[in-house]
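Consider the single chain below, provided in structure tokens and representing the form predicted on its own.
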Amino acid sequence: MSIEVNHLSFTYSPGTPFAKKALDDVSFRVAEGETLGIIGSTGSGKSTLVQHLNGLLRLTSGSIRIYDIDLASKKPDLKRLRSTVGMLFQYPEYQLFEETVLKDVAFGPLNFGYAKEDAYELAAEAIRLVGLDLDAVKDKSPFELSGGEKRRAAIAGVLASKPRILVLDEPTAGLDPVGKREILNLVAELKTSFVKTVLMISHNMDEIAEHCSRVLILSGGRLIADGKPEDLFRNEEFFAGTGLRLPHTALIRNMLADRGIHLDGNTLSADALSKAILNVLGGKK
């Protein structure tokens, strides 16, 4: 297992009038190679959960193990943890700060103790990996890049330290449809290299349905469902009271079923749904 979370609870400002329980007895495991979607309404505990996974929030109740790193130990190796678990926050381009793209991307490896030459080699490799032209961007200010290029540069900064686990908090927020598709395709490509496991938080149910092999649903700090998207998104009961809605493809499938048109197989992607509808209608693609 790459991640084991057992009975994790967390309360902000404990022992004060402002105490708020953000996580309540959450347990799950993530096998290496999974793409795990984490969904829930605002305040459900998603960000609090993932911030535990690379030590941004100190463990106060329960246990977490990332490969052989035990976060419940007295002195967990946070430097090794954070090089193992790469965290990309929402709107990561706002965290770009160095004079040049190359320096910004190299910041992580330098911080983790790589020699300067090695750090810059890792940065150059990461910039190429995310599809940016190294020669064109390395000496540019990050603020000269387009929105999509900034997002790629920020991802490169996370990848430069070669994490085995990549955590993405709303990775397509603020991007146009083309930019969203490019980032999601990039994430899929990264899993063919050194990134083994991906965890993705998103409010976009269509993205989760199409790109994740498994989904966790959080509500009020509790884990209320854990399963394959094709199972969870067939049943609207899982979403009752969460403020979430089914992906558009699932809504269309259910609407057709109500009209006596039943589709076979997994139809959570737009392409799969189109093919299933054409198959029922006897059409040919």
Contents of the next structure:
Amino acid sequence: MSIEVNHLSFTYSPGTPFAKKALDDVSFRVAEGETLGIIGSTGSGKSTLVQHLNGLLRLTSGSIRIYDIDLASKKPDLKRLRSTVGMLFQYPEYQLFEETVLKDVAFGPLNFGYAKEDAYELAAEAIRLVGLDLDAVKDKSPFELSGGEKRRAAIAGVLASKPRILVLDEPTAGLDPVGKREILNLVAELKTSFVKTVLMISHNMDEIAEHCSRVLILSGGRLIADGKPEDLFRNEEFFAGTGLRLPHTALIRNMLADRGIHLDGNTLSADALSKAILNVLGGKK
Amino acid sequence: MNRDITFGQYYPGDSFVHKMDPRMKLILVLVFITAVFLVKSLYSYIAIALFVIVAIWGSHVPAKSVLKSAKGILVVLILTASLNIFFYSGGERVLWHWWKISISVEGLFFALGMALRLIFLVLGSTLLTLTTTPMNLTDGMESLMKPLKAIRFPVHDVAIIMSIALRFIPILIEEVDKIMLAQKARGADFESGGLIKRARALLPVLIPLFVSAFRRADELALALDARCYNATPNRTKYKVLRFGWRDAAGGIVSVFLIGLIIAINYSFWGLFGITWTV
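Which structure goes with the form predicted in complex with the partner chain, now that we have seen the form predicted on its own?
Once more the chain from above appears, this time first in line as the rest of the complex follows.
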């Protein structure tokens, strides 16, 4: 198991009039190799949950185990935890600060105790990995990059410490459709070669449907569903109650079913859906 | 993270003091500060203390909240008091003497008086910000500074700059929290090491903060332009400030207070028969 979360609850500002219960008895396990999507409306506790995985919020009740690191212990090794779990926040380009892109990307590894040469080597590797031209950008100021390049540089800054688990909080927010696709393809690519496990928060159901092998749904701090997207997205009634909408592919499938055309198998990705529709059309001819 | 910045924060309420015109409150605070510096004798200290207590009572702000915001000056208070105690010169009833340092009864009283003055000053001015929204405060200042327009002082611009600055403090605090989280996730450590190491560790927070402050400033300027904002002299206000009976009452009280203190200080020695002065 790469992640084990048991009975996790969390309240902001406990004991004051501003107290707000953000997580309520959440338990789940993630095996190495999974791509987990976390969805839920605003204020459902998604960000609070993932901040726990990185030790950014102190565990107050329940337990979390990440590989062999026990977060419920008195003094968990936060440095090792944070180099194991790479965390990419929303709009990560706003965290860039160094004089050059290379130095900025090396910030993580240097903090985690790598020697200077090793840190710069890791940084160079991460910059290449995210698809930036190393020689062109490494001595540039990060503020000279374009929006999409900045986001890639920030992702490189997280990848440089070679995390085994990558947590992404709305990685495509604020990007144009092409930029979104590029970032998601990058994540899929990383998943096959570089990081073992990916957790992704998103408001975009289409992204989740297409890229995740498993989905957690949070509502009001509680985990209300945990399963494969092709199973979860089939249950229209359940979704109506969550304030979330189904991915477009599932909507099209349901609309076709209403008109008497039933598609077989998993049709959540756009490719699979179009193939299934073509099959039906071909069959009729 | 830094949510407990209470100094001068607005405490919502519906009291006599809350409802007063911000212009009157500003004038009152100025009068109050002058009065605090005129204070000399025990009776005038009592008069000031009574005034502060009545004002706090009239604001319905819990005394605890007012005192909490005054806690910030504790260090300054201790520092000035101890300097005054040790370096007061000219005291006659000397209690303790070493080299050039001596403690005298007069010195002790002087230090006590100074400390009380500081406390009154802070209490009085925090009461203003506790009971007045930043918007009202800047409106009041703008209105009071109107005469300066005669010498081409850009009163309205100064006022809008001030209200924008106040409005952006909570936004920037939130931004600091976010950036700190992101850098912590990359292994940044803000909690260990000496003073210099900690100051250096803040660099990865300060640079993105400045960049984003400039970005926000640009965006805000564009948004203002897009709505054809300009500081023309004939701008009207949504909420017009009105001088009411509460303000008249406040004005009378303040005139009475300062008159009383001057009277106690200079004219009525015989009447009160005070010999204990500071």
